[in-house]
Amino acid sequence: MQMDDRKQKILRAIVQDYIASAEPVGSRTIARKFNLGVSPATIRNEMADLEDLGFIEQPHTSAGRIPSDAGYRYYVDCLMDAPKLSSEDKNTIEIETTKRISEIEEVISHTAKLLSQLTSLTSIVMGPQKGKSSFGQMYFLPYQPGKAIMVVVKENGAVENHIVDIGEYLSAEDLQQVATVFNNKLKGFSLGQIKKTLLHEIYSELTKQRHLLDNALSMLEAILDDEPEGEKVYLGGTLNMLNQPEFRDFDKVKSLFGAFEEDECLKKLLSASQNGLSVIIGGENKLQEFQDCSVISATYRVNGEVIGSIGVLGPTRMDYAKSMGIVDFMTRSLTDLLSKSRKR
């Protein structure tokens, strides 16, 4: 039995009808909302075959039909429009992590929480490995008399944050010495490739600042250390889950929110996404906490590394060409704005 046009005209309105109102379509429904050119008698039979192929399925006796796993895959792959990001939604996502940006482990937090905001669902967000790393770029803050915070940007995107002990008499221009010496010498190096003699190089140049320069080795060596930590999971929107008819089960959101609590778990779950945006629909989630929901997923990148990933999850009922355009956009924004900081 072939998929022909009149089928698919059918297959699409089923998925539309039913993403917005989560209720079973039923024939008459089609004929008076989709304007097809054909009968509710016409329009049964073509359902009929559409069940037969696997596209949808009834949920209980006399009801509508909803769409299958196979319906939305059918459905995101060859009928769906384009994704669309609406010039608002572009708008938010630009100002809210371009006006965080001096702070990149807040702008990947906070697009957890404007991606859950944007889409209705629960986002997952997974930061760059702590561990392992090349110096990118270091700077002070003042914090109160005799100290100041040192903030360490490495390489692949991840921030440390470190209270320095700077003495009585350094002023802003010597701490801003010794970041600028720390910047150009060390840039792109590894612990294991900063040798004695660049550091030979800058006690050189920073011998009235030995005091900080010596506290600030010390915690660079702990901030690059060789042993990873891993990457960083962050959630937003969780209780979104709860908003949908899908999810008020009290014993498959029970296990759903179970598997929130292991960010192994997480991790599994957007690690389709290394090779663009993903979307993992229902059963063909590998982890079982997973299988009623899809997975829209990709990565951002730092000088062309990926360096982490963004998704968004929630029931297969959901709008997938709003949900895809954002979180494409927002990977690409991110890509973007990280890459910049990196040149600064």
Second form
Protein chains: 2
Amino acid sequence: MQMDDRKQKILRAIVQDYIASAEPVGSRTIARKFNLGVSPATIRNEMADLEDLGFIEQPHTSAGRIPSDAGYRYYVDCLMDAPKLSSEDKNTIEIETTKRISEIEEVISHTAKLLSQLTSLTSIVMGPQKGKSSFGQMYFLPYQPGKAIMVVVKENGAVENHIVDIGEYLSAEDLQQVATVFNNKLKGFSLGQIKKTLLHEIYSELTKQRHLLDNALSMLEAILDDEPEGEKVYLGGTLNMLNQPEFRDFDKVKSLFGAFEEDECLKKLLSASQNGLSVIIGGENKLQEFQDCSVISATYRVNGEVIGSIGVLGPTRMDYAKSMGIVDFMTRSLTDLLSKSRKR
Amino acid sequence: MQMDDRKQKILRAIVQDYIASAEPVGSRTIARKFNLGVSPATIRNEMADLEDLGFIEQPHTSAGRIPSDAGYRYYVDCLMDAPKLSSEDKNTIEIETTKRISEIEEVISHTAKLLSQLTSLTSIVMGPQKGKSSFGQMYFLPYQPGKAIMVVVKENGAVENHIVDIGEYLSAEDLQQVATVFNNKLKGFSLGQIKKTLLHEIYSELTKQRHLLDNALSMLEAILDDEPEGEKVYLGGTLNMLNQPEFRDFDKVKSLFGAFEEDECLKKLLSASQNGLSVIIGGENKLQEFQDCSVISATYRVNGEVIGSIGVLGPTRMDYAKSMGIVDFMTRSLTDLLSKSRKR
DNA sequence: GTTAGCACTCTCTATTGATGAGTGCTAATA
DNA sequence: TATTAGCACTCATCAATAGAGAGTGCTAAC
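Take the protein just shown as the form predicted alone and give its structure as the form predicted together with the DNA.
After this comes the whole thing, all chains and molecules, with the earlier chain placed first.
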């Protein structure tokens, strides 16, 4: 049995109607709403075929059909209108992203909010991958006796400050000296590389200045320890999930919101998209908690280099065309925005 | 009618049993579980009296009784065992809070997590009140052409960095000069005060150095604009609310989680506690969304000055003695920790 | 003042039956 | 041969009903 034109039309009708209504779609409904020029009985026959092919399923004997994961997949791959976004949404994105915002973190969290607003789904935005970000420069500023503020500028423009213990014996010049060594040795290296290969090099350099060493070492540790394992993840519109009829079930909500609190889970969700727009549908997802969800994600770049990803999470029954359009456009404008702001 | 000793014992029994079981408490249950030496019938009579006094109520004719807000209030004020915390919890708090953490923000968010863990409730922690925090020092660091990193150290020890536009024309010395003016003029003033009274003073001072003024002004604006209105609020254990039987209701969950996303709401919740330990029970709360909740909160200090508050939010039926014990102790150790770290 | 006994109330759960949406099959039709 | 009309059948949903159980309030006895 093959997918002919009519089967495709019917499958598309089922998916679209189910996306809109969240109710199983019957043959009669299709005949009425979509003008296919055939009777419900014919549609029933075709639907039986589509069920055999695995694209739709029946929740119970006397209900209409709902798309299976395979059905959604076929829809996304072959039947769907090209991802599109309304000029209204486009406008909003352009206005919102051109509002001058100075810090990357703010841009990111702002993006998460905007994304969830536009899609009515839950948005997940992964900030610059710190492990991959490279060291740019560092400064030490006086803070309190025995402590200093260490300001680290990454190559991607992110700025972080940490309080570090410096012991009692370091003067401002000593600190300056340490910073100089760091800046010379580390510029351009990722923090991962720093940890592995460069640590002992600095160590030996500083050995020459015996009196600095002991305290400098604790600083080094502080730098690397304070650096969290992975990237920061921002969520937006988690509440939107509560509006979806498929989550009118307490246990589902609990396990879902539980997963939301685990950064690791969210990172895994986004990790699929290596490049371009990625769509993961229902059971294609390996994470138990998200088997009833679909994820649309994409990576964004700064100056050509992938530094993070954004995505939306929703019920399997989501408006793929719209969501994909928004995620795609958002990725582009984020990439634009970040690259532009770096050039200035 | 007066509260005699037996009435008090019965009321305490009702509150405690209801806290534990979340089920209306019947006369028979009390006679069985609490050895009052009287029969269920007698207890029934007393319960009728307690209901007349407004301390308990019946969800429906043939159910047991549950405490009213007034009942909880009486319990907390007069009947409850002194707020107490297990030596186990005490230990956890002491170990967790003495882990060396350098930045105030980290301490705060860590506190929120710990608090919700120990109480199985939702924790709300309000960070240092920025409006009330005072300016300490500022530095400018080179960033990119036309931009600088502005590092602001508050008097309470918090450090923030912002990227500011400086236009094309400012040299490092110019920046240094501006910073010096700021540091001299502003040290010790709250940001509120800065905005109102000192702005024109600096303005006039900088007027003397004409070439700096235009650009310095935009920086000033950046400083004050970047400063958010209020304090940052941290939530922990919001999921715990889903485990409470009183929130097995979708509309409640939705409005509750909606309120969680509004920082303003949460701030209002905590604002009650001006000093010491404050307990707000059910309807005493003015916010619609939290009428079924109680809030226990307290303020913490750095060097005698109140800089924030912590609290827990739970269903009206919460274990007040335990929660109050934990919040109280936590406040103290937070105060200790922050004050100690400031002295070093 | 306390208690035992009992009728009464009300929630909760399970059962039942009616309704309606939707299917699958068969036979008639183009 | 493909399509369609007709019809019996299935199953979820909803409302009504009955029975069980928990708990009360009242009365009368202790």
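Positions refer to the first chain, counted from 1. Take the two forms, find the largest set of C-alpha atoms that superpose within 1.5 Å, and that set is the rigid core. These figures come from a predicted structure and were not determined experimentally.
Once the rigid core is used as the reference frame, the Cα position of V181 differs between the two forms by 2 Å or more. With the core superposed, Y139 shows a C-alpha displacement of at least 2 Å between the two forms.
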